[in-house]
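Here we start with a single chain on its own, the form predicted alone, put down as structure tokens.
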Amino acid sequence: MVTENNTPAVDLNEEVRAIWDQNAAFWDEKMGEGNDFQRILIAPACERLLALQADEQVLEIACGNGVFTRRMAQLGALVTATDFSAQFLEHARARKTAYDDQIAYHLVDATQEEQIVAFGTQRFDAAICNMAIMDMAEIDPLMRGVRQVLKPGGRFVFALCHPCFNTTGTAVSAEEATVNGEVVTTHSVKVTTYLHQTPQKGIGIIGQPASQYYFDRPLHVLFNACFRAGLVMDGLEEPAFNHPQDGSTLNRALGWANYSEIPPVLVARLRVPH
């Protein structure tokens, strides 16, 4: 078994798991109930595309510390939340809410199709994978598994770092120029690699104990995995920070709050055909 970039997937997947177990406590502390990316960009877009109804059965892949799990339960969903990091699941369970009876946490490796299908075919009304697909050594097993556990017409929403603008093949910059007697700062993104990217280590949150792997994929690789599994796309959002926001992560000189015309995140909705 290899990744889309011909990298052995089994050993690499176990290294990825070890890294996330090591980072889990730090990420739980920093993420809390949602950082700026989650609160301002990701959660609102995911909620719009999911369009949850009360008592719907939802499968969450890679729930992390459960910040969106708890939000979906608050909205009335019955959530089966999974992650392949046992440490992350411990932190998720430790964050108690009034909606805990609507949440069940399970240790599941989303690169193993059979572990997803074990929940039962056509069981779920919806599925969500929030900012984790770029962390996975393989995604075809995920797509095939989700396709089987969703009901006909069921939707699968996922958010990830934008494959065009926010990858290990991009760099952000700022330039100053004098225009009509005023100093104007222009922020831009430089893309050096897009079509053929290999797994690279990077930092999700500054200060985390271990750097994590990114498996950046161009759009055709990402969505063809969905289409091969029999999923069809009917929703897409590219949220960006459209005005200055609070938060040290965003207010850095090259923080994403300065790039109002460039989305750092892509959110897509796929469906199982009736």
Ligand SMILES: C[S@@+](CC[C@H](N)C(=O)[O-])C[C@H]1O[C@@H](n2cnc3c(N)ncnc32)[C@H](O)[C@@H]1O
Contents of the next structure:
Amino acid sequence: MVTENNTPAVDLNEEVRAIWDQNAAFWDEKMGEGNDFQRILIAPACERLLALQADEQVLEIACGNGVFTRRMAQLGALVTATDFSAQFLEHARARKTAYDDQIAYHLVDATQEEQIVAFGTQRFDAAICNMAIMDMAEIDPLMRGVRQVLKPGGRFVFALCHPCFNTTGTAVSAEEATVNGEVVTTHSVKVTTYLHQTPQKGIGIIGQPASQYYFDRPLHVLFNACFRAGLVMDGLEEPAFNHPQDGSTLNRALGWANYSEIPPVLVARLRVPH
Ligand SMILES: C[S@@+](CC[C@H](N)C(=O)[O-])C[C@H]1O[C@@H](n2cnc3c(N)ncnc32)[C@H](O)[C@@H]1O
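One more: the block was the form predicted alone; return the form predicted in complex with the ligand.
Let us now look at the entire complex, which starts with that chain.
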């Protein structure tokens, strides 16, 4: 991927990291132990696709404040949780649980393949990356790294903002019309840019100190990076909210809870072939 000025997107990496460090305390406070996106859409789909067994070794990429890290430990997994933001890791470590002896936190930049491979080849039963792939300037090193540290048959589950419906190339709208004497509201998503996107700044949580970069990719770019690394896909979910009451923070007029037919998130499971 390249920027609007035709320079490699990866050149933005250190700025991207600085922005996440800057946002970490705010995100930790707002996310707490999971927001509506996490609780209703992401965690259930990830848990279904991961199908964790007790004592399995799991690598988490871009763990943020560790919401899903703690959940996996509670499910019995032994979790190596990583992020490239020292500030986020500090907040994750500060959230104590009864399962802390099942969690080890490490500073790892997922755009650096060797930092992932340093954990050891064929070490993990599974890997997970929640809502961060669209935040990464480059994803080939991540896919190659994960491919090497997973055991044969090991699975890699990731959730990200839906590449078709929830990117910096889309806009949401609501229309009101009278149909047969009734006022009807229709919600829709307009897609302006899909195939050729450049890094753009956006807001993850309203009020955050600094806007963050998004590196939105069309489906073929996203999944070809997985396939090039030797991973195969064998699971896919597109969770959507079912009702405006689904999420207290989402039931604004244009909040995602109104778009029951349009998934804001995509969750995929890749595997290392046997
Ligand atoms: C939207 S947050 C999601 C955090 C967490 N996975 C969750 O679901 O709450 C994105 C996270 O990705 C991390 N991140 C972004 N680029 C990264 C990279 N190249 N390597 C490691 N972590 C990265 C950020 O520091 C931040 O913690």
